[in-house]
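Only one chain is given next, in structure tokens, and it is the form predicted on its own.
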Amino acid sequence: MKKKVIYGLVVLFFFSVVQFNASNAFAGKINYKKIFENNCRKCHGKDGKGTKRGKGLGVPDFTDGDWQDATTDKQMITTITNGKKRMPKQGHKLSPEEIKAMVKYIRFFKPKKRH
């Protein structure tokens, strides 16, 4: 008898921890395209070049490799999280998390050297 209650609880405790673990790592995924779509497109545009309201607001053109390589991720992330000029800020409404995931996208938009 209790041998069983032993293995019972072995059991109990092992599904426990599969279904941490199990949920921790599905929770981790950011759809950063959802949040591009919902926080910055109508600005940016869907290609990242700005839409015709977004250039009369000054945003950059996310598909110039010029600013991509003159901006770093922290600049990003500041501008981001704090806003800048008529841009509002968005750390009040997307995690840290997200903001860098945000900035890993806008990277997308870099276009590729050719050689």
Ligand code: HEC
Given for the second form:
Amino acid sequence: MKKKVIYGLVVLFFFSVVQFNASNAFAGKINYKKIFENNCRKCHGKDGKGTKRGKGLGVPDFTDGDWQDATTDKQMITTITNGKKRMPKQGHKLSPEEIKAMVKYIRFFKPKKRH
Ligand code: HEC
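Provide the structure of the form predicted together with ligand HEC, given the form predicted on its own shown above.
Full complex below, order starting with the chain above.
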């Protein structure tokens, strides 16, 4: 009898740990790479420079330091949310948090300053 109770508790504990981890993994983390791959890569390219198709539409080169310096986070958020010229709007597909994450991701392409 006692054994059964202990076994039950162990099982319960195990499931609560698994559940806790699962909810953590889905709640907090935004998968930058996946969002970019699915929604942006076909125009902006894996390397941020722009694909052939993207260049034809007039994408900026995300690896260009001057472009990075001249472009504010706010401007990027507006463009990604509402679109701009041939850049399609993403506001209906991505949450504001995901759009902010994309701005961070685009900043990763910024070249390191040469000294
Ligand atoms: C169909 C092609 C296409 C897709 C898909 C696309 N973009 Fe763009 N993007 C463009 C074009 C074209 C421009 C240049 C717009 C302009 O200034 O004329 C642009 C510009 C931008 C800019 C510069 C904003 C500015 O204000 O100068 C950012 C940032 C950007 N895109 C982010 C993204 C992100 C993030 C995604 C995915 C969620 C994405 N784009 C998906 C075509 C695309």
